[in-house]
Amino acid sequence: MRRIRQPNHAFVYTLSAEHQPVATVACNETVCIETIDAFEGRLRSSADLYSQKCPGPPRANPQTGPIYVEGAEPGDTLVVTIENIEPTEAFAVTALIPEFGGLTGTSHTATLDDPLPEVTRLLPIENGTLRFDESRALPLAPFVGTLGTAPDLEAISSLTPGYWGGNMDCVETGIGSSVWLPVHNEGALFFIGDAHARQGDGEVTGVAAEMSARVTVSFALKKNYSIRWPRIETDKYLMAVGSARPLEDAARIAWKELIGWLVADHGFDALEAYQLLGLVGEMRLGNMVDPNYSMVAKLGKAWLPSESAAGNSQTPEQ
């Protein structure tokens, strides 16, 4: 299998078409990608803070890409698998960042009160397991939090979740799970990064468990068909992501593309959806954080119609 690395480890910091491949790779390609944790690894103990380490302008979400792949145009939706996530160091890092986060004043919700303090804390990774102190051992879940495509003409900061994907912080797009972004450009240029080993919803204090990883995934396209925000699938849900302020239009944005998806692609009625929606979906929250935030969508593939849920939908044109 071929692994794909940043040149010179010359990570990027923004999704946009303007950045030069590092990779091509073929429709129906596997291939495993290096990337590295939200600090471009530069928190290294308790004593590394960020705002040291990691001085203005800010610079974290580092990614990897863009990788062009063939046969993608404008107009396609690329279908990312994520076939595994494997950590490359022993360790996680989680942190507190002055002025960053969902309770305290940041530079979007301004406040008289006084930054939060500083605080660096490394996770180990043993046994499956991230070790947050000597009584708690949590289970990895890991997930890649950043992963889109270019959007067509912006240059977008790679903190930023958007219609073309990005920094959703959602821990659906683990291990099994189909992205599913919208293509703007030939090529589509898809961008990775941000790896996980854990986050609870929200990503309340801004930082996950943050993580280097190997990310295995597969490029498919559907060819011809067009979708305007990001789309998840497992085996269990269909899903689909909304990224705005305030948090309840990216939650209605989430709402609006999954019945958009019901309807196109497994024989609902818009209004039937929506009402089958208020009665069995589910919704979580991704972020609330970043400079957007996100949320994600979801119905059971039980309550599909039998055929549908039968089938497939993951499955994309040849």
Second form
There are 4 protein chains.
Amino acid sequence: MRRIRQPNHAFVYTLSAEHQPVATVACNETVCIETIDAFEGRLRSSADLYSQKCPGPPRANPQTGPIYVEGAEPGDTLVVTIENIEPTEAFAVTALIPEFGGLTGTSHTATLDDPLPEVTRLLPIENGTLRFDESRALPLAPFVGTLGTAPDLEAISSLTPGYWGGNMDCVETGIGSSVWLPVHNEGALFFIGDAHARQGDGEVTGVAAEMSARVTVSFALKKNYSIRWPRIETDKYLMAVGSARPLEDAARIAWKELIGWLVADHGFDALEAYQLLGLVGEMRLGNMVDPNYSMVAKLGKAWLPSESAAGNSQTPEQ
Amino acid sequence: MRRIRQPNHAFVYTLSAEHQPVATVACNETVCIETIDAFEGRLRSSADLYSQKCPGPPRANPQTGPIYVEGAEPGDTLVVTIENIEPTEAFAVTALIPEFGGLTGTSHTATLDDPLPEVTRLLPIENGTLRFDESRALPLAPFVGTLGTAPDLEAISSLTPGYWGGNMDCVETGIGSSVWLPVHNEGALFFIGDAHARQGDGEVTGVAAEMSARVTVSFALKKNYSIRWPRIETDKYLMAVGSARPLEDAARIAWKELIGWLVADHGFDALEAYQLLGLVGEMRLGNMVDPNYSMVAKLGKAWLPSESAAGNSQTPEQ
Amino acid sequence: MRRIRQPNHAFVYTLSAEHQPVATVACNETVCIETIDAFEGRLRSSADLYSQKCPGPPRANPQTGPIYVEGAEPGDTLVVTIENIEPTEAFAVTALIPEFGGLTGTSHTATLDDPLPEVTRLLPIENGTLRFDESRALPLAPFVGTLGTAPDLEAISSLTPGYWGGNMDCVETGIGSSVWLPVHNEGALFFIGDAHARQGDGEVTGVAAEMSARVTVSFALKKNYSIRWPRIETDKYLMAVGSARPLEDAARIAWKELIGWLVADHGFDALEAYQLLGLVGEMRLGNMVDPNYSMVAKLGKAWLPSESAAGNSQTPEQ
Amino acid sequence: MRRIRQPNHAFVYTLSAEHQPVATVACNETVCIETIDAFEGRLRSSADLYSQKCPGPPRANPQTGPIYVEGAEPGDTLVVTIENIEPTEAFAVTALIPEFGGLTGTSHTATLDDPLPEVTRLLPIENGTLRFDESRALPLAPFVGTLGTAPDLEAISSLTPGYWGGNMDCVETGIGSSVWLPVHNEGALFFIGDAHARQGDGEVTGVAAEMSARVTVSFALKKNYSIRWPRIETDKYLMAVGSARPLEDAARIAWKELIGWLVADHGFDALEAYQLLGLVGEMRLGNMVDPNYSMVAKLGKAWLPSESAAGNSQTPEQ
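With the form predicted alone done, generate the form predicted in complex with a further copy of the same chain in the same format.
Let's see the whole complex now, leading with the same chain.
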């Protein structure tokens, strides 16, 4: 299996078609990608404070990429299956960063209040757990915080999630998930980074258990198949991710994309799908701290018509 | 066990201290309460449309109560444990109501768009399931949509959730849950109604599987113990419910109330609790359709210090 | 002209049909109403801090009323014209209140940040101005912060604005304005209070120049004429006030109510009115600190069809 | 005076440092810039519908630029004074565009409702007015809808306003205004377009009176003077523009930037400035339709300390 590394550690901080691809992959290829943590390795002890060590937005959340996917054209959908996520260091790190997070005044929810104190907390990785403190060893539950394709025309900070994916910070993009991303540029131009050893819903402090990781992914294409917002498929769920502010708009986007999927691929009438989701749909808070907030709408596959469930949504063209 | 029925079917439509109590209970009593569905039994076939059969806000969501709890005084917390929920009819009902719901223009997210078509859908209850259509039998997952105490001074529509509880529409208030509610009036003045046979997260159409039900609850009091927002305890979780708009404010309220709980009862420092929730906290969308939206913040009890977990939070004074 | 005073200084803190009327007026009567300031006269020097002197929500913002308007029935509209507002003390007062205001964490935009310092500032009224400090004498620009009718069924804190009017905190309800309010109860049940010597847009600190005042108002009725949200008419403008969170919903409500007015009374097609407002409509921030935020949508009367402008909207039936 | 035209009509659709400058200006130079309307001249009759004639986001809102300003470096502030705005065609145009605008479901406030009908309306420019219909000639009140500098690192759609300025759609950027913009790249890289013949507050339909125009601007620099968000100065006002969702965050940003200005340049204490704005501050809705919404906070210069008012804020270094 091929390894992909960012040449010269020259990570990128935007999702954009302006960057030169660092690798080209075949559309059915599986590769192992080296990613660096969101602080670019600068926080290595509790004495390393963000405001002193890190340059801050928008040069934050370093990404590996773009990776050019052969055959991908605007109007297609790229399906990225996350096969594995392995930490490459013996610790993850979390932090409180001034004017960032869900329970403090921020750059946008601007207040005159003093910021919270700054904290860096190392989280040793031990026997498949993350040591939070003496009495708590949290299970590793790794996922990829940021993955996406280059947006159409724009170059967007890797801190921001949107229709292109990006910094969704959703635990659903973990091992075994297939993430569907819209293709807006030739080659799709895939970016990935910001692995998390685990995270609470909403990433409420603004920072998960950030780690450097080797991420194994395989690529597939759905040709001439357009989506507006990212979708995720697991063996149990169909999901869609909306990213916007306020959170209700993120929720509306996610529900509507999921309904669109059910109508397009699974034979639902839109209002019937709406009513079914009203009874069995699930929605979890992805993040409430990034420039856009993310919500994940889910339908258990048990509720799909059986012929569809066995059908094309599970077998993207390769 | 005593049964409580609303006399003369004179259900109430506000949570308020102005109503005469319909029953008085001892603070350690268990009672069985008859509740009627949110449409007050008026939608009994798919031909019964809401706009023709129901009076609409604010005379909606009929409640049984108030129930006066002996010994409850302002500054206490009422703990209501839901022991059982039994449907009293052979069906539940769901609907699409004009200008109501998460994916349509509403009275407050006001648009010039035409409303969605009106729909009533009967959901027969069969063998512990809810029949959605020919091919889908949804498991019953009953919970109480609305329960709360009389607010301080105000009389609030039973459609609206807030610090008093009310129409939170959260699946967490199901069988086995203990719901903590602030006491703002002598006798607490407890209201309950709006049982749901099941509901998707967010109650996205605005309507769950509405049913009439017999709800068995037991009461307990935490004397001289104040809470700002409702809390829920199960064998696995400590939870808090925030209700506000936009959704991020509902989330902020819920997280902060949960942190306050951890600090007050479980020996946490506030910022330590914040960081722990950032890694293991959970947050689910309660409702995004009522006058206030609800979010539920959760911490698994596994993460509590062991001495606290075994301690006072599980055994309210009776 | 008759004077109306709250008997025994027993001001009320909710807008509700439960209160006993304190006076009955004819539907074309002009009366002079005594109102007390929002702090109920408790802050009389800079040493009087809110947290020490005032009971806090929901027993805040004392109102005079309800005033029963003869002939008013549900389905009518009450038109209250503000003829005069006279301060009754030699000062107004403003303050910073913990966890309240536009640029600080609050009860609903809940944060873990420390609150801002508490401040009380006396504002002497001198020669038609308000003394802010040695070098600044602000012109008096008095208006009524809170006025409304009893809502349907509910009893709502006088801190909260909504479809019933209430604590809109909009400078547009000043001398010469006619405020249209929906009638949901027999006698309309009018409440008034919270006079402001002046206020900046948004009442951003949460507190205006609060003063006790004598307010002269005249009443008129539009029989069998329903409105959903408050409207205001001056010699220059038609206006509607929306109160909700987030602010965009307050804006949407206000625009839609204004368009409804133009369609109902002034011969507009809805989409034509929408396009005209897109070019000449005005919108000012009313408040961004109360339990609901308020926005005011305006159309200059110059843009009305001339026959309508001369017609019925200026002469409510009396 | 020099004219600047976009070479080959190759307008740009992002604000970004990736574009090649189309002109270089001295930092005290006055130039006349040709801008094209937001529809790039494609809507020329009421039969020209947006969905048929225009490519849609993100290739919308064509800009002239970037213009390289000599001497501008990151950490400076660019002051652009708008000297004149002259229409270059005999008409402006407005429209209703599907899933865009303040009173309809949109891409982000996603609903299942049918979109509003599509409409294009030509607005002839006659004798200094804009003809809306037979009976209404609206005064011209031209301003620049979009102007900004290249953001730091990102390439942002010219439809989006933010800290870099961009598509603020605020009537305050009209003739006589000085717009302060942060410099994040060498040469500042200034973009301008989207002239409006006039607009209502909020641009509620999503479209103003769009026109092509010649805009005369002069440039100045404040060296080593950083701002976080755009500011505007006229002879009467100091203003700041916040752009975010929801609207209350746009408001918070604008108020805080204005307070920061008063503290930095005019000798205010932050809480004193906050209280003064609470009494005399003004806030108008800029737009509620673009990817971020804009609010404009204002303080009349009459309230500045006299020595400051006569001082450095009016005379940027050149």
